[in-house]
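Starting off, we have a lone chain in the form predicted alone, written out as structure tokens.
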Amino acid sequence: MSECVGIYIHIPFCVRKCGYCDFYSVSPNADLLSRYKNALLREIANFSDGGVSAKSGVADTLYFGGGTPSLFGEYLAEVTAAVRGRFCLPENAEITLEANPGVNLNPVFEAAASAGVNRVSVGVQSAHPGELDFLSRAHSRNGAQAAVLAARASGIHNLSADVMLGIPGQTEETLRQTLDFCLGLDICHLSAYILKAEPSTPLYARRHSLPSGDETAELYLFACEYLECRGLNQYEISNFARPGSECRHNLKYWRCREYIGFGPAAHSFFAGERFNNIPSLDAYFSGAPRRSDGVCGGFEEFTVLALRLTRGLCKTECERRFPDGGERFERLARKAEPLAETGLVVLEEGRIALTPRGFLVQNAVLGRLL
């Protein structure tokens, strides 16, 4: 286990919810934001670690996600100070704020930088007007550019952008334009997510308009190759970064390390257990207890998460984490041999990893291995 935990703060507010988003969020007002800040401070202060404070004594990452966390700008300093006090957040911790373009973010980023935020993730999604319109985004290409420039002007230089793959009408050319737009803003990290129509979203009614699986796969493979050639190396299924700019907080998830989530709908993995808060502000304000997801962190879960990373599953890490880890790794390696022959898996001495084509059929690959 990592000696340091990660802290996730869920900000469940957005002005306008995009048609593809299935995250828990509500419309804010000044009173609700203030009440929520106070509830967060209480939850952070009252967090009980079950007597294992030696493991939770230091948090080296803090992530404000949502929702639209930038709506919470005026309270970032108080919440960050509370986390710093409870979990001894060091000065070199990675502190990330997600932000959506479309409004003047200069005062938000100035407040964020003063609060210690040193990484910003901007929801660009696309640089193409038609694609932004389909996604119901409230910003333009110029708005996305303004958001990134505002973050940099505040003194925050660790900048990431989110883009979407598989938007109806998207081609390699429009995707290249979006990627070039992001690269032209000198970002050091990019997340490229395949658009999915979740049953609980308005997009689900329009799911038949989405490109075929084969078309989306070609866009994904194009993005992987294009970004690699331009210095953003793929390190996870959907994430690319310049060397040293990988998201330290998200790596905790994929390396099966500990993190604690605060706020409604926030999830945690701590002391061998997973638990979550009910996705309801009313329940959160009333102090509803966390719900248990059971004991976790076993070999299969560790394998599934490790195979999201391009470095894959390493024998030495299996041996270090599990008493029979070396033997179980070797059994997986034997099962992976035919998959390596098809180009879906890289099989090296002491390492099993998926290729970009393997990532596209990850569930099938895992079904063969586990």
Second form
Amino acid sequence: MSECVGIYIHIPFCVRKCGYCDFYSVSPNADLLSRYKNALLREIANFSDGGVSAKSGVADTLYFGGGTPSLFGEYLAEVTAAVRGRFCLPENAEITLEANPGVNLNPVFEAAASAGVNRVSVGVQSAHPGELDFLSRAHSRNGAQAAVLAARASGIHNLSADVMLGIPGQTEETLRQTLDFCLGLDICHLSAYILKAEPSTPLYARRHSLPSGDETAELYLFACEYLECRGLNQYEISNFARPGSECRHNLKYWRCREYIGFGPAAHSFFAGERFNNIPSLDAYFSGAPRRSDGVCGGFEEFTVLALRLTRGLCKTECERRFPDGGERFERLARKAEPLAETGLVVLEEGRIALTPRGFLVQNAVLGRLL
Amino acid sequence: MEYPQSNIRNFCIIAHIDHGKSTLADRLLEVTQSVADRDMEEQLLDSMDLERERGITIKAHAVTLYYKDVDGREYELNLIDTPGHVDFNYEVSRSLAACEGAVLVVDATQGIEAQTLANTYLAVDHGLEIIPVINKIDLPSADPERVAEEIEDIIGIPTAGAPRVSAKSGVNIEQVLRAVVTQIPAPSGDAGAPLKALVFDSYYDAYKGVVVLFRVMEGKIAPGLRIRMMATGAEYDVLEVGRRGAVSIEPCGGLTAGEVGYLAASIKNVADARVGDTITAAQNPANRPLPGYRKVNSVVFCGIYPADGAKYPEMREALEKLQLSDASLLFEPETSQALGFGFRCGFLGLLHMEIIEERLEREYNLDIITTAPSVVYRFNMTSGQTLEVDNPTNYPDPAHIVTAEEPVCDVHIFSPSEYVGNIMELAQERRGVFRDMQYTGKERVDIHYTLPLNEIVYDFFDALKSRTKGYASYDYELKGYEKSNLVKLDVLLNGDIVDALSFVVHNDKAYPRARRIAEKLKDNIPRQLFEVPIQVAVGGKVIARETVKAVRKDVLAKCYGGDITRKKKLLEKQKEGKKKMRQIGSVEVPQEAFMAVLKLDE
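Okay, that is the form predicted alone; can I get the form predicted together with its partner chain now?
Shown next: the complete complex, the earlier chain at its head.
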């Protein structure tokens, strides 16, 4: 299993840009979508592993992220075929499509299902009209419901919902309504992201309207507990799943496994290096080379990512990956002791992990440990 | 050329900061053609960057000028430039003792200030002839008549023939020189008597060793002579004697009674040629040294620590170098649990302290943390012993203290009369005892208070400036010790005492100051992973407390699409920030927190 890579394909198109989003995307048109498809096919076919290929060339996860991948329905089959042409996609590969509700998604999911997509992540964000308004989302509560039903109707049952925490005006009550709404749709996975005002977004100008850190912290802790009680177990800072339904693709990021990203702004970790494509369609069309993310693969990076997971950092894994991993693990464990006393960290034999309260201050915890 | 005593004049210039002392000195050098035009630069005598920038003189200087008057008589003029600040009072008094006259420069737009008056009185005490000079007459707001009147009223010297000049534009400078040669008496002193020369400054030169500046009072001094420093008893062979020109030194065959010059004698340490000491000949020495020598004591102390603990050796080296030219700087190693390795430093006063701190930062590029300045407290103990304590860490067990004493000062505050109310309020807050008040002009007053020194070192000047819009000046003189009800305040972070933040205050001040410190620390300590109680205690009793709440949210919630670059940048930033923190127990305290508690009045 550890020898398989993950494939990420970025679909950089959005009909409208949400006020909080700083991912790379542009406005689509038919011509652009088709040109983009061709460019993607080229990049995938030409992907060179420089002789140090993922050992068996097996890709056990494929993820269409964005942007709005659901705008790309008509080309999903072709692109998936290209991936199959370059990598071996086993029968049980996890193939995810992100979808934004608000339009008729039936044909998209039909096409997706026949292309092999078996997991859909729906951008629900909130079940509360006022909160959706604030986020300038194009859909309603009913739209989100329709999207989930449409996915299931086309035979896709591994379903996830994205929700947002820390929206102005959000209370434990409205958050509970949103979580109940998602649970009512019988999804098996949920991502709950804390809304953050990135400097390059319109939301930044209104950042002072966001709830305080303390208020957001309360919402977060509430969500963790509420979901846990209803069978969606936290497995990462922002991710919850029924047992066995964790997103295998995203787990690769946090476990420092290999993945290859295609499309502008896509990141890769492959053959011991991290690199990315320039976030520009023009650059992408003109075949701009990938850029290095700089030094990578070290113990710190491994720790930073592992401590996003509830299972945390394991000594055995440290030992396997790094010659001095065992020692470094023990050093971290000693530094973590006072944090364990305050309930931010769980210290067990051979394992360091953060509690939900610890996750909330992960940056500060890492600052102390590293 | 050798000048007879009758054609020598030794004088200094007394002026308040910014009243134009250095500019006038520049003009005198120009008019006497002591400096070629191409070598002229502003504040020529103030060679330190810090002196030029702050417009102050820190070190004494001496320069020999040659002046030919209208009748063709030639004079050797020795101008001794003195530091004007009260911290260097002793140095000033030694410089004055080397002169027969003083040029008193007063700003025609301002009038007499506290500092000027103090130094003028000092000069009068030394029997110097005072030549008043009214400067800045070219400014639109100049009122030379009023200022002349003020000089007559306050100092009691006639101003009828006083030169009215503009040092800046070079108006009437010649008049100053004429007054110097006609009004200041020529030096006297028997050139045949045993050598007595007064040391009024010394500095370290990388090539010559210590260079001593002196005035020959009696006898003569020449290269080859074996000399003895009368206070220390140390003996040296004189290697070089000469006069100091404005831009270069002029070695000569010898100097005789009445003259001013320098010598080099392979002296390794400025402490061996202390200001005020008397130089005599080892053979045929003088019976008695010149009067007035004393070893100056530090009055203000503080801990100075490198912000980066690894810079400790650099800091020691820097202090050693500074001490080479400044025998009044004291330091010894000190260890603080909070700040690590550093130095306990003693200073002549607040300005001296500031100057050393600034020079460490600028000339030696050191990032420093200083602890609150302390004065020397005296404790009469039950054992009958008297303890002198300059470091709150050494504060004795209160149970064993019979009485405590603190140093008090005579303080004169000069100000426009409209600020009298504000000044009195400030002085009251600082436990001042009112002595008297005099009008020194139509709208100017001299307010006299007795104030504890620990209230003065504690940000007094900044507070005075802010309450008088910068118009007031002050001067203080240590008067002695008085009984006082003192307590030591300890700051506890998360239950641990932070030794570097402890300080001694009067009991009446304990509560308000404790509260203020707690608030300041709360504002300056960032939220941490757990709640941090801040307590200020007297003895074991907590009298103020605040809490730094625990940080609740500090997380990058979305680490998506495999882009971990953002996470990495965040971590780098965090590490940078951590470098600027001091770990005290389990609490991370930024440097600013230490600084902030030094300025509680803001």
